[in-house]
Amino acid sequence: MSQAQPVAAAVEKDHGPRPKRKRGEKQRLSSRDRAVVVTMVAIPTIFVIGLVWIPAIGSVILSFANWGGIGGFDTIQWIGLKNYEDIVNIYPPFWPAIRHNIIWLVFLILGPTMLGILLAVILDRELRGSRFYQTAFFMPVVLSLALIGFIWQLFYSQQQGLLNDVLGTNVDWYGDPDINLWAVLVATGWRHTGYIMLIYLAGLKGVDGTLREAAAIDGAGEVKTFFQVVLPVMRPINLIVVVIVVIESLRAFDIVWVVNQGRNGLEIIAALVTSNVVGEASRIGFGSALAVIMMAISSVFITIYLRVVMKDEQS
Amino acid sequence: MPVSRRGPDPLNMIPPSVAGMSLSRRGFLRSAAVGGALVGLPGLLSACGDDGGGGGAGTSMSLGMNEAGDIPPAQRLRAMAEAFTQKYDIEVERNEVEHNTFQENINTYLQGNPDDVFTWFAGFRMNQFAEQGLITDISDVWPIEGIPDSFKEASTASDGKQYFVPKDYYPWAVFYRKDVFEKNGFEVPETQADLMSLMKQMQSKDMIPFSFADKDGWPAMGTFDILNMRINGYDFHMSLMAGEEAWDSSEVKQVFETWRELLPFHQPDPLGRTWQEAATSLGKGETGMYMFGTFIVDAIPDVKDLDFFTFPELDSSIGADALDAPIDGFCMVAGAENEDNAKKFLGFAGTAEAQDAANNGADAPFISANESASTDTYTDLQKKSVEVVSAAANIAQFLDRDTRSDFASTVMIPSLQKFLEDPDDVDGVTTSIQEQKVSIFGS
């Protein structure tokens, strides 16, 4: 106590020059709640700008350089746009990134997001064992990524996997690189489907009930009431959803580098950076300049989301 | 991850392809945190490494060892770190990492706080941290007696000094099942027309000639290797992993066109199968050859017939005198804490004695760099094995260890991978790894 008195004081004197009416609403907050505040303020944003502005304004910097991560900065070597001239250019791997980065999100949007959304709302109407079903859909989603591309290579393998066997075919699941993308993706959708069907359930039960009565007495049938009534009334959620499917597909990482590293059919643009920077074969500048076209890639879907939120707000 | 395990398996239970990658995604996030964000963190990786006892100056030294756990490569170190203690009454501190995650960090560990003595690779990767001042001249221990000549050179860096002291090593050849090949009466080939007639041989018994795997992405760079050093030389070889030489010439694109003629003779779909399914399918007789490492043995260990032979000849100009053999030792890290004992360490780790403890410390399929070692202990394999190494007049390392990591893990096993889904298209894999050689080695 006696050694916040001196700092708000400090804080006090201040505010002293200050016209005296703009004072007088600030006066709400008592020094020792505006250190706090300040503290509060003070901390994320340190921990913002330390593990998020600083790397990533380190990495849009290294883009420009070529260096082997060995040695002190002066051994770096600034080659300008090179590094992105020669990935765009001669880089084999990285439009199929690009493109797999694509499919990744279109088909979480169009499959399994859908998919989940659907049995929320067949489990949101208590069917009998409805508790079971949650339970099951949902058991994947504790599972990490990477455990799950182990789980689905026991179906996969092409040799020893259940797949082939009960349907009798040989299909190189995993390996073959027209397949796997897909391979992998049913696997991924596998979790992501309970993961959207939680939110989505969670989303359901804090609906009015007293709305479905409204439209059912207007006469609105079973579909309509979603479309027309619970729907619109869903919006936060329905922008909760649509964000995690975006953030899921442009981190979606383990699970390809569970399979096969990201190579071979499965290039996703955080697998290169990965497989370039890390360990002996640090292209850190080439590595960093495949972080920033990600980036890139991911600012544009943040710069949407916060318009409509803000728009929300306004509003 | 990228750099390439050619090491038993620590997690036999696991596929190897999951066990492997979940530490390397922990490694990664390690990395990341250092090389992606740059700033400099350096200690990171250490800090989990060194437990700090170095103090003790004059009775110890830290060993950091690219093995962990109850496997064959741990615990031969572990029993020639004992015999050292033993000997010289100097405590060695060891530092036991998993292989992968010991090869993905290796850059923030050397830049860190790293142990006295670690193991490492002959050759070119040694000459790489060697000029970039990671690791120290320790010419002074040699020479060592009873290391062939053609292993100090491989110890020798690019100004003339030695950096490593070599352990171990092991052939890269064609391993076959004796009991199939009496059984078929095949015989073990020598030229290429003997290798297409046993191939036809063996199609003929519905065997698939060679079995084949690359969903690792190193395996088939044993494969190119051999082609290469068949078809061009060992010379050649080594230049153009030197990155001297154009990998779109015709030299190179006669190695693509050997290998798409020999792909039909292979199992196929390699992209989607580890190295142990391969290793299973010539186990149980389904395929009667496999090109690939001693440590084989790890994925088939109850095959007793297990044999091998050189790769043919190609070219009867070239002949068949050339093979890879990667040698395993140690370096002796930049401002090592405790350098005195870590020279003795390296010192003694190239002796006959030292080779001899590891041997008897676990049977795995290495021979001794020394040649006074006992070679009582060994296996058919092993002893095969010294013959065949002998037998060679010029040894390789591998691909990922005679040229740049960064060329032979982002640019070599992409590209291999693409050859092999579209072997036709030699003009077109040859010309792109053309242009990155010449981003990465700028010239």
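Because the structure is predicted, anything quoted here is derived from the model rather than measured. Whichever C-alpha set is largest while still superposing within 1.5 Å between the two forms counts as the rigid core. Positions refer to the first chain, counted from 1. First, how it differs from the form predicted alone.
With the core held fixed, the Cα of residue 34 is displaced between these two forms by 2 Å or more.
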Contents of the next structure:
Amino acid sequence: MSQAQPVAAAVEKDHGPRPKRKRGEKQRLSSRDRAVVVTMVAIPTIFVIGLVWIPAIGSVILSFANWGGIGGFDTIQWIGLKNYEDIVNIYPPFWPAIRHNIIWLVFLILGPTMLGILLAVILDRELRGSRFYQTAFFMPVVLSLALIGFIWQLFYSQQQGLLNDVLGTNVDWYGDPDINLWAVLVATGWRHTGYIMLIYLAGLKGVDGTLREAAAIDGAGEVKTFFQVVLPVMRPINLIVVVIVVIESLRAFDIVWVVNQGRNGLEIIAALVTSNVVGEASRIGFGSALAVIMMAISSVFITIYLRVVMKDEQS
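Following the display of the form predicted in complex with the partner chain, present the structure of the form predicted alone.
Just the single chain follows, nothing else.
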């Protein structure tokens, strides 16, 4: 007699024989199970509605209003599309912020993303000390961008910075509007590289080894195998990375705010939203309109990603 049989016998002795289900009959959940399922679904739903949907809908509504955030809702003045018109036509930091976000996006794609892929390919070979290198490259990912801004201040400081000491210069890397954007991008790329490396390294571990063996038998080199065999197989990973990079470039805020609150050459959309909503001006409606613009741009890429993913699942 197996070990499972005495256990089953003991259960039947205490609770009686279990009723047999008819073929095709669905198992019904008990009241306790239904309560657990409802709780598991309801709690995340409440958090999503309260922390995502309600603020998003509120931002869209307030973007058509003029409100300083002081007083009740009866003090709100509805002005239609005037906030959007003012942003496009008479708000000087807006177009530089759009340009800087685009530069941010292009830089992350061509620089840290490509470097992260290269590191993932190298570390996937199980080199000696690869665990150490993975940890070293991933370490900046666990740090916030605000903290990274402070860390890189040790390199960029005009008076006591390591970079000026090594180069023998006296450059204000964070204060010069002609170069501070690039200085911040380098600091951001330091963190972003490890993140992309980890994602692609996990994807490479899941690639079937027989595909590489077949390519090697056909005489394909490592570079050709990667671009023609491995990379197409990792298409879902590629889509995820594209969406991540786009969202990262749009919601970049921490490091810019730490440096100079998004001014003097570091204007980006997220910083403009914050400076208008919680800044000295406290223009809730105007800041909400900027937030809606940023949300609309992000939604375009997210919608494309979801459409591609759902299309792949159906095919």
